[in-house]
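Quick heads-up: it's one chain on its own, the form predicted alone, in structure tokens.
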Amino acid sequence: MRTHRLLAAAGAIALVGSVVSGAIAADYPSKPITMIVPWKPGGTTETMGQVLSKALTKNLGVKVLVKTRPGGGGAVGSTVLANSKPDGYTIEFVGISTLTWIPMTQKAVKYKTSDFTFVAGVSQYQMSLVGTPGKPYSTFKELIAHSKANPGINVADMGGMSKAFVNFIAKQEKVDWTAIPTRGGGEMVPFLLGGKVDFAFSGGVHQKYGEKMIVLASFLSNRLPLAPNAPSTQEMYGVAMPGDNGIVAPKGLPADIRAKLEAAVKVSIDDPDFTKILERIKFPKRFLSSKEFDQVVADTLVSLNKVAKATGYIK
């Protein structure tokens, strides 16, 4: 009898608890929410951050505010939601990355992929290996048979998650790169154009560029809408870095609060302004429900423990 009612108050409060839960969830958005942009202001990411939060604002009926945290590769902002309220109310517009290769080889940073719920997906960056015309090469298989009869050659990488890439290419194909470090795209594009390097990795700047830059291959699991003749890393090699961005909330969101979010996203991608912003750094628009964001995530850590590992990141 006893053990009855134990079971009946214990309903009785998980009921009271959906019941309550449920009417936050109802009266979201009641207030303004903190979009984090872990980057520094007048960057691609914080740009787009700044008009999606306009038109979010629009779907959302409430202000949605930009609060810039850079630091870390990401980290520091992204350190912040993490150890946020789960209640829709303090966001993040992230690239993927930050969220899986940084907390995978990064020992100091104290969150992990699984303490973030993934919102939705809205554009992705066109990372990808580049070159200059005049070369022996204009295609990836050239340049791997240029590099097999010319070792040494340069290749400009940022650090970090590309150069495992560009080191696990150069295993899997027994090539012998001689790489040279650059300071994000801005220190890459006159290394490359300058003739500095031979060819090198690009986060997307190269969109910038036209006919003085050649994509010889997407890093992506796709290929790159501007560059469709080059092969992605995915079909070469299985493996492919993580070029989605989106919104992303702390671990433990309510489920109808992120259908919210979701919805809104969906629509704000369309937004006028934003869509022009995408037109004009030559980014994608990818939407990604919830769901699908939960899967590019999980295929994103196969993909980037298997480049971490064979790479020396992590063993």
Second form
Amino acid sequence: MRTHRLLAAAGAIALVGSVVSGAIAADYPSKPITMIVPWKPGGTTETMGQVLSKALTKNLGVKVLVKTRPGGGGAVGSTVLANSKPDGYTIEFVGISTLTWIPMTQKAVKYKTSDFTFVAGVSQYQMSLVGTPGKPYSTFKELIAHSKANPGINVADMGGMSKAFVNFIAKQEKVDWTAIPTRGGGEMVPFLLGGKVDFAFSGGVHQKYGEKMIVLASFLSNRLPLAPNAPSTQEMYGVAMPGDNGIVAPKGLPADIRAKLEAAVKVSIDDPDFTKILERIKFPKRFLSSKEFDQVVADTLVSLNKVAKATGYIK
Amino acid sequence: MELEMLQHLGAGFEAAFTLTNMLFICGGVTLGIIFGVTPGMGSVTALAILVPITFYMSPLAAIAFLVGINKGGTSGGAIPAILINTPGTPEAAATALDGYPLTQQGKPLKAMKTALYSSVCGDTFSDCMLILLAAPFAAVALTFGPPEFTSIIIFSFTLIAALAGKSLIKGIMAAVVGVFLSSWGLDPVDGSARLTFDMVELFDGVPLTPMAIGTLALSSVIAQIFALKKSGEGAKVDTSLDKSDSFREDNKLPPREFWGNWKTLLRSACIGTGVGMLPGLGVSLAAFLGYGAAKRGSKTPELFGTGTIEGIQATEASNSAVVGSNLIPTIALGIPGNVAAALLIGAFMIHGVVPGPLMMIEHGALVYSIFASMLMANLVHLVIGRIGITIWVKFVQIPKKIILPVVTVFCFLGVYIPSNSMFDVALLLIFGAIGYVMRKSGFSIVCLVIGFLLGPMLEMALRQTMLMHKTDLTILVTRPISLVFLLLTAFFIWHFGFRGRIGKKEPAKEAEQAGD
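For comparison with the form predicted alone, would you give the structure of this protein in the form predicted together with the partner chain?
Complete assembly follows, chain above in first position.
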């Protein structure tokens, strides 16, 4: 009898204690969360965002609503996020190139990388340099040797950052490449397979073509999971493209809310539906904790600064 | 080759024959007919304001829905033309010539049935041509490089400017303004900002949705509101149908009478298909060419205009035959055949499908499912069109003061919902005003919209050509296909610019309105 009463009292005290100490975090989330996706409905990132929002809804216990704000390579939606309250009720699912390369090179963009709290990484775009079989080069090294003997060969880029990186490599290796602009994978693929360009930048579309395309190098800080023999630009030149995407909030997000969101993302990316969609679009999962995400962004800024300066995008 | 095509088509039917897809096709055809029947609307308005809805559908359902609208809209326009001598859509203008006399003779149902059956015949013929020709055309186009595309786009510009408006000069001016508007935003080669006024909203250039809805749909509403204010609603039209036995007898359409003119049907279907394949030529031009050819080829040309069903067959088979074949250049080259196809390209892009030679390879299964859906839509069109024939009549009577506000609301919703942006709504208003001024001053909105779509393609193809061939533009005349299109361009400019224009009287006034 006595022990029972004691136990009950202890239980009550523990309950009250936990409620008091966790008051702020326990409140969150208490109303629907808006998740901005800065791309048009229907694209890869938006599809990922839609499925992720459903998994987050399950794990946070409140509705996570996707709001698409397309425009400016993600800059429009990110501007909206930078101007919202850091209360955890407005978050964004975005690729970090939008928050790093764009404010660095476009002076009209009103936000800086420091205007955001990086919550958790989700996945990684597979940016790489690709060629086709039957060319005199099948590795990056051979490509450079071939380029030195044949100045002026054509490489397809997709504008902006990809062009800067292609030019950066050419400068480092002292080779002469002509960068041909293309509007994304839909145009790059026929150019490459039709032999109109010699090799190309790919944002990940090459994965659909299996043997028809060869990865020559990874533009990321790591080698691509599906092409472990191709070197990364990080190993060769100490620079890498920002390939990660994830959940971001405005700066000043309270630490406990950040931790809650981070935990929810960690569980959500193993959701069966989300796993299925990543398998379909062939993007690898890459969870980054808040701490790791901050580090990736910091490294990215150093890399991008180096590339942008060397290629004349910034002075 | 043929066998393979049939297999693909079979798989396409399998994928397309789902309840959801059927519902979207039925919904599309019904909405299309309603928009076609409703005075002042038409399939382009319907497509412009309904494309944003398809953001939320699967690619197949989206395209099947939009193709259904286009099919229904093109034939629905015939109904008011027949009943009250006021074509619901410009392409049905020639239908009124023989349809209205039939109504006066107490045979409105007969005329409407003829129009519907002819539409479905022309449409089916055209869809078959699309299915047969798309793959081989795309295979040829796959060998084209930037120089060929540069010449083809220049050629398309000339055709559109020459044929879509009242005057070549005004057409070219409108197209140039369209190209100019499309050049805003970040430069595709080096990413520098062009005319963005330091607004991130303009980094991707002027968005297509508010531009298309504003110039094509909203401006038409504004124009009709002003017209309404000036002239009033007009007398209420009586379109109630008689129920007597003699009426029923008069309105029968014996198969022998319909199929007796199979030559006219086939001729018109061929004309419509041919017109649809060339970029820039409107649906209305096809209608008048079909009517004209039937009259010349008829043994009794004096009956045309007095209420012969042959006249309706000639027009409706021809204008509906444009709908399928204008997807040939869209799928094979990524170049829109007309405004409706341009809006469809926009819808494809939303779903990550880039129209062009690679589409058959990349999204072959989707393309064949779309083909299957188009054939299914024809059947649906026949059934719904026939069952609803007494219902469509009611839509002719809806006063404009009710229709116009409803359409205005849809214009705003279509722009705001997918973008969540008041900036886009402001653009909608600006483009509505621009479109109204263009309508009043005789500048072709069709040229503006197509110029806007083709502008970036031309810039990209030309700059790629220059980079790939180290600024040596002689490549444009040393490549045979490129040279052929440049010579054609020169010929057309000489032909239209200096020698006066073919088909000056009829197609000119129609096509101007093709944006309605």
